[in-house]
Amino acid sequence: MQNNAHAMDRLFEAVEEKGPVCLGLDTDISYIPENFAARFSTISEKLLSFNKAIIDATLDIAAAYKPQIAYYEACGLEGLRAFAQTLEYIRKKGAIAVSDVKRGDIAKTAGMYARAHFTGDFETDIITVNPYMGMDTLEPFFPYLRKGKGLFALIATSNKGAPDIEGIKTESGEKVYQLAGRMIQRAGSAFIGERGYSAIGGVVGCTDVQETKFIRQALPGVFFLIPGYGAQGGAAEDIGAYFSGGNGGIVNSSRGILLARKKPEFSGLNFDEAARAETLRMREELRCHIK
């Protein structure tokens, strides 16, 4: 399914319509209920059928879906088949697919990554990239941005070791992540959409608010992918500063939604019903803090 509209314009409109939840499809085979998995004979069928049920249950309330490729690679060729089919299903439904692949390499290699994830079996709408080898690693992706694709480049991540490198102070007094953010904003200035955001967005974790509370002001044209909510410790009240006028970002939750059936308040619900209930709960909680 081809869609040449500006990637972040589409995301902006999805957030306006459906809310800011990005549903992370980090689907570990162990997450699938045994009675559901037993209906299918192959790993790819189990993964795909689980993902499709989650997508169908949340299509009207999730702004985007973010499959993390490592979970599928870990299952070998069967997993990669499910990864490709999940992306195809998301896009067939008219939803936005964000492939969490964190590619970052030089020259021809980066070009091959761009081709791999913006065309062919693994075609997606937006991918995550790692710019910490230098801004030239992003350049091979640029021709695809003009055709409606998008990037989320790592700026300030949500893992506990992020300050080891991202938090180092440069000679100018800026921290590395702040310098990276400015470089990403500069690179993205050539790809601004009608909604005021670049096709090059940024990954900004929500678990260290003191470090990043002014980042929206510093990077006004950068749309954010915000990990760290829920299972990683990020709270809804910490997220409001990353939004502008109730938009400009999507907030990812993976395990919190995929395993929602295990929460006491959703006891008795099927896994897809519980996923919908948790997505609704998360959406309303976020909306209270980002308006």
Contents of the next structure:
There are 2 protein chains.
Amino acid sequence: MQNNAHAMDRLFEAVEEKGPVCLGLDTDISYIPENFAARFSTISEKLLSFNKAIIDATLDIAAAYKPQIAYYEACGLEGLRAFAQTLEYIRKKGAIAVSDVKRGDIAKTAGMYARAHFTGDFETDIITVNPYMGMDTLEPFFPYLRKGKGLFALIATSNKGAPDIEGIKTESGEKVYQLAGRMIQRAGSAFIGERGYSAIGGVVGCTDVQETKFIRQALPGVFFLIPGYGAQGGAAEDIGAYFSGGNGGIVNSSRGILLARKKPEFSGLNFDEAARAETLRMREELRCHIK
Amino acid sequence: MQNNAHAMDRLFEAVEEKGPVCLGLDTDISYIPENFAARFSTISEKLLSFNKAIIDATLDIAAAYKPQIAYYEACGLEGLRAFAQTLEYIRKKGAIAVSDVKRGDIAKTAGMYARAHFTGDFETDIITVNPYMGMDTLEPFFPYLRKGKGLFALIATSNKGAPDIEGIKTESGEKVYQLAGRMIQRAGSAFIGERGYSAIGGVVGCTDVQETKFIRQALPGVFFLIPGYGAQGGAAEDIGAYFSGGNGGIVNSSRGILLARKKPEFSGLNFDEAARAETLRMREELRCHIK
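For comparison with the form predicted alone, please write out the form predicted in complex with another copy of the chain.
Starting with the chain above, the whole complex follows.
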């Protein structure tokens, strides 16, 4: 499955087959049950083994896996070894890996990031990028998009500081995130796959349903990565409006799944069984709101 | 020197003592002379040994060293080992390390980045951050600012895509980067050191001299990291306007120094001798334009 097919075609097909859940591997070492962690001696082994168990339990019901690099970086070189091995495992299993790294830099530096995450130890399928410095920061990634790699560029997030910059109205009356969305769509129009989506997708948070509808209509062809479900408070009703014909987006949950064993309804289950149960529950809830 | 003193006080004093050159350790493996590289067997050793030689040759004339993590990430785990060891070496020598990582993420993730770069394997003095997602992304770093750590937040860059978002005029007539600058200054006002500068500095590119003067006047108390000198075409004349009383900023050069041996005027010098000669030349040129 480590093929050269268009990244968003593969993601589209994964959503058709497995549903729209993106499983966020924001694996804080404190999330790992003590009795499980005790079986391994290094931090790297603990993180990797936990991730493998989660992946094995959800392979048929998760569209993609999204390790957030910050959690691994926080454990230093040992942590990054687990990050690399987790990516290798996801891809070996034929699943799609989205590395949440939110890189954004210019020219040669961006080229180095492309090399870092699309080849070698940290090879992944799709990475998240930050467009603040401008659209030229995306260009060094373009040659890789033609070889089956993809990007999710930050457009709109739903954290409390999002109005500071993303939400500011420009002179022309649109908000900064709308402008960013348009520019990302334009850049992506050269990379449309067979399913109608560009290899350059966008990160769009759970906002109110009106704004969500606006974003979906304004940005056809942009596949969405939607964070903020569950632990961060995003609601399935609002998320539904980001989808078109039941596809075109993946919805991320991290803590909600990794720590599902702590929910009363899953008590008695192992962490991986609880993760599967929560992924199934989330998928059903989303399907009720996605037309 | 791995002390808890205010990060920008230390940087201010380094500029007073050594001048305003920030030496960018954007060490592409291809920059290392073959006969030098041949003495070491691993990529990690090659990168680290090259960096050490550059650092040893410039310790008394560089205010800070700024490794750009992308170059190390591009070499995978081996590269990141060299990144960690380079930071350790810089700090062991009593110099100031600025990790150019441009991280920007929310809440718990930002806290993980803070842990990653202000403690453990990748411990540094100052990191660069990206404010696109809003000012709440800076908050998890605040506890570390009280322990001598610092930030440089992206404000204005001078790449060709900078007008796309940073340069857009908002409804109120200011540009996005001016708004970001004001918000960064406001956030930083709680972290002013004895020398009058906040532990939250800003990244400001080489733009035209009028804009530069405006930025300096609008943002008193914000220490500047000024990239783009030399290889990227920034001119010393324009940079001068960013300084106030001869301090308040550092000017980065990477390739110009790391590859100084290729300049005709330094032919015959070893790479580290040429790096020293170029750092001295740059410092003199800057001093002519900084009042």
